[in-house]
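Listed next as structure tokens is one chain, alone, in the form predicted on its own.
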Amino acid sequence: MSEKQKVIVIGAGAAGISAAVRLANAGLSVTLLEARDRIGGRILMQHDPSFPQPIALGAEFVHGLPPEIWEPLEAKKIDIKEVEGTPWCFRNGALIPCDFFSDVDEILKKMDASSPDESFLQYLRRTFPDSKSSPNFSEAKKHALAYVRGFNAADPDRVGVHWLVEGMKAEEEIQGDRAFRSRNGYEDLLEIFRSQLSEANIEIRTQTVVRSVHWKPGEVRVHARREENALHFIAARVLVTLPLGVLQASAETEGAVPFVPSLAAYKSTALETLVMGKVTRVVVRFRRRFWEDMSPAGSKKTLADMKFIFSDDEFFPTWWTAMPENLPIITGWAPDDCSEKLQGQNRPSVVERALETLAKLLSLPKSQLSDLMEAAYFHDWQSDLFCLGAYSYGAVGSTGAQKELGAPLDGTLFFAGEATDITGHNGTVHGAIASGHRAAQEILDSIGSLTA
């Protein structure tokens, strides 16, 4: 086979995976590198012989209806359950059910991206000024700020209105606002994964660390290590999936890829308006659902189908259960600045951290907590090197933005990943596969003109 239908895609992730089975089903002969030991990216599984189900400290949610997601689940014939149970609010020192979310909706509806583009605290602040004769509406705007910074884990100071409004028109397409779960989580989907590449017959190279892109029109030449072997590749075309992070990274940072020569200069501008976000997270798993039997101060409902806590906590504000399943795990989510408290921190610390939150949050010693505790499982995605950061969004003036980051360079250099996807879904498993596929039809098309 010519060097022209040889195609080297640097990234295993869900994008990455997503243009190589693509790629290699057109009769390309395909190569993909991969930092980690494994397949995902950002979808991270962890396995602990101790627990029957696989831990999920990356991507966990499917976000509505996607057909990248539901059609590949569907036809192996894999259950999806949708997310069920009560939200609890965390207010006054005590559990309520939660009460906000049409205020909230309020909020964000009446946001326009036909106006001048603003931070959604600009906007926020323009449009609904405090007022004491409206202490309900003030608590809708605490929380409608913590659901940009939970959700998108955007700083609201910087995400931009014009990126919110297109998510949000994203979402209703799909149904977005509703959560579904297969058994197994992401897990299901990475088996599908596996099962392509080899299918496929494409050519795995984990810890395969790539260093620096050298390229021209017509040939790239990729240069990594894997383990203390330099390592070097050549091909006609390469497809870039390295998460937003990673392409932002400054050369001396370590984890960093410099393309020689830089890349366009529109690319530095789109990756000037974007930005990554910030997420840590742990997983706390205990010997029982011991919340079933609980019953908030006040309430005659139990916590037995509790799905979700809001709170205004300044590290983990938000935590969810295993629902619809009735596993005894929760996990934290310390999203934008309540991650930066944590950044650096050794597990032991963040755990901790954690279970004095979830402590706080349900009236109960910490130390009844820890006695209950049988493991905790933690990521900090901004310090992970292949990541530097958790997902995009975008910032004020990124209209366009992710077009011009996912714009193919001289018919060579072609990238793809959630950051680059032009359909409103950045920050999804869903979004990151729509941009591998539409990637790697940008190839085909490429290669097709040639031989036309």
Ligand SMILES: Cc1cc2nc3c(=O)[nH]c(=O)nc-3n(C[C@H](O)[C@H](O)[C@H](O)COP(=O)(O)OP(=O)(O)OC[C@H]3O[C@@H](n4cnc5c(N)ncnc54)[C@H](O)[C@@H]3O)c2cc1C
Second form
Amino acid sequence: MSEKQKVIVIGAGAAGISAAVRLANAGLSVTLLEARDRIGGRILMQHDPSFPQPIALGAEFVHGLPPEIWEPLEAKKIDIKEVEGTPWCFRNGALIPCDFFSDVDEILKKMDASSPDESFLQYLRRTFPDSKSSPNFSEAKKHALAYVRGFNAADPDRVGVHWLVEGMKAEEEIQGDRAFRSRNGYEDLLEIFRSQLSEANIEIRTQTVVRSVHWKPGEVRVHARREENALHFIAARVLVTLPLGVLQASAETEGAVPFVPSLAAYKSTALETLVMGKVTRVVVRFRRRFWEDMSPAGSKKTLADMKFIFSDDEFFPTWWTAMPENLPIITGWAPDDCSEKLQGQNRPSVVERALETLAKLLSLPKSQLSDLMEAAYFHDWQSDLFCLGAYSYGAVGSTGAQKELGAPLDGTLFFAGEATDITGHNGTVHGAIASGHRAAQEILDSIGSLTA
Ligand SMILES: Cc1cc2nc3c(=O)[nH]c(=O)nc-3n(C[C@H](O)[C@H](O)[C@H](O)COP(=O)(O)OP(=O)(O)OC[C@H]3O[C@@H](n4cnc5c(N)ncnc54)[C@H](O)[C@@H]3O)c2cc1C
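Could you give the coordinates for the form predicted together with the named molecule, as opposed to the form predicted on its own above?
Following is the full complex, with the preceding chain placed first.
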């Protein structure tokens, strides 16, 4: 293969990096353009000099046993631990240990991809009409709604049953119901990415914001800006790994990257039926794990091994600790409409709101929590101009949309990123990596077919 073949990759997230490394290792000259001053995209680890562990503000868990993540971590002998502990639910003003997962599973497993597609909310109402005779089941339905909203960051009235079934099937194959973290969280994978990029001699241009992409078969002109300087890049092939939110943004939206001619002409179903979920995330760091010795009213058990708190709070319904690590941090998760309500608010007001919720859930005065708090970290993903949302999901009628979004155009524009994953793992790091590998192969095949 000619060493002169040049590829530009837009976006240094998991998808862009994985593709760039494959392409460079196959002998191509790769330039990676990244708007931020760092690589990783939605893998965002905050380093606080006063705390030994990096804090995850984007991806945190390894869902199941995906080879895309386990293989590189195991090759470096990095310790991976399963998330353990007790889930608690906030009911009637107090926390109680709860296990609703098998009930939720029962609801989810009855979804059927051979029936016409419908939203999860429609499915729930049609299949399990309200019944006074089984109040426990109403509780299970609430948990199922909260699960879809929380885990998929999806609006239950929009997310398609077919998309959910596809994801569940894919998860089953890798035991996706189990969650893991490596020793330093996703910082470990970032470190592996850094050394792969450096070994493959890839030119990385950070703080380079792509402003528009002009293309015709065999030629792409990428217009970008680095601080005050306009930059232009030309290549016969460009791999686009921009997040779905950026691809969907209308030209007048800040952060949008217009394509000329427009992508909408080629990828209309995808851009209309895939949805960017919303998440605001807060991590609160305390002086100590004060909840260790607390026993909620009516419970003999302490919160020492608490892993999750589930509630119907209107802002931060879900919380989790670092279990099995004994770190003094708790994460608050505001998905979908909860996140919309917080959108654009500044850090102090979001943290204040989070502390109010946590104080209510733990039945403690907020002032006590504020005194115990050492630091708080937050990220509002839908206000992040280089993402415009958290991660993607499929709405009703989205079958095939990921494939359409990821399909190359004229052997010139190629696409990767979690929203283009066709293996059922959208919205995950391993799905993003798989999409990067798929796109790299498509590029290599297109070059191979020219040189053959
Ligand atoms: C809050 C949150 C929690 C998550 N939790 C998990 C989890 O626990 N486990 C899991 O597996 N997954 C999780 N995910 C999902 C996972 O992080 C993503 O699916 C994955 O990281 C996406 O990788 P990507 O390469 O497709 O996109 P990105 O990582 O978004 O990469 C795209 C890159 O394009 C860059 N870019 C954007 N605009 C421009 C521009 N104009 N010019 C140049 N560059 C640009 C961006 O800065 C970014 O670096 C989470 C995501 C979020 C937001």
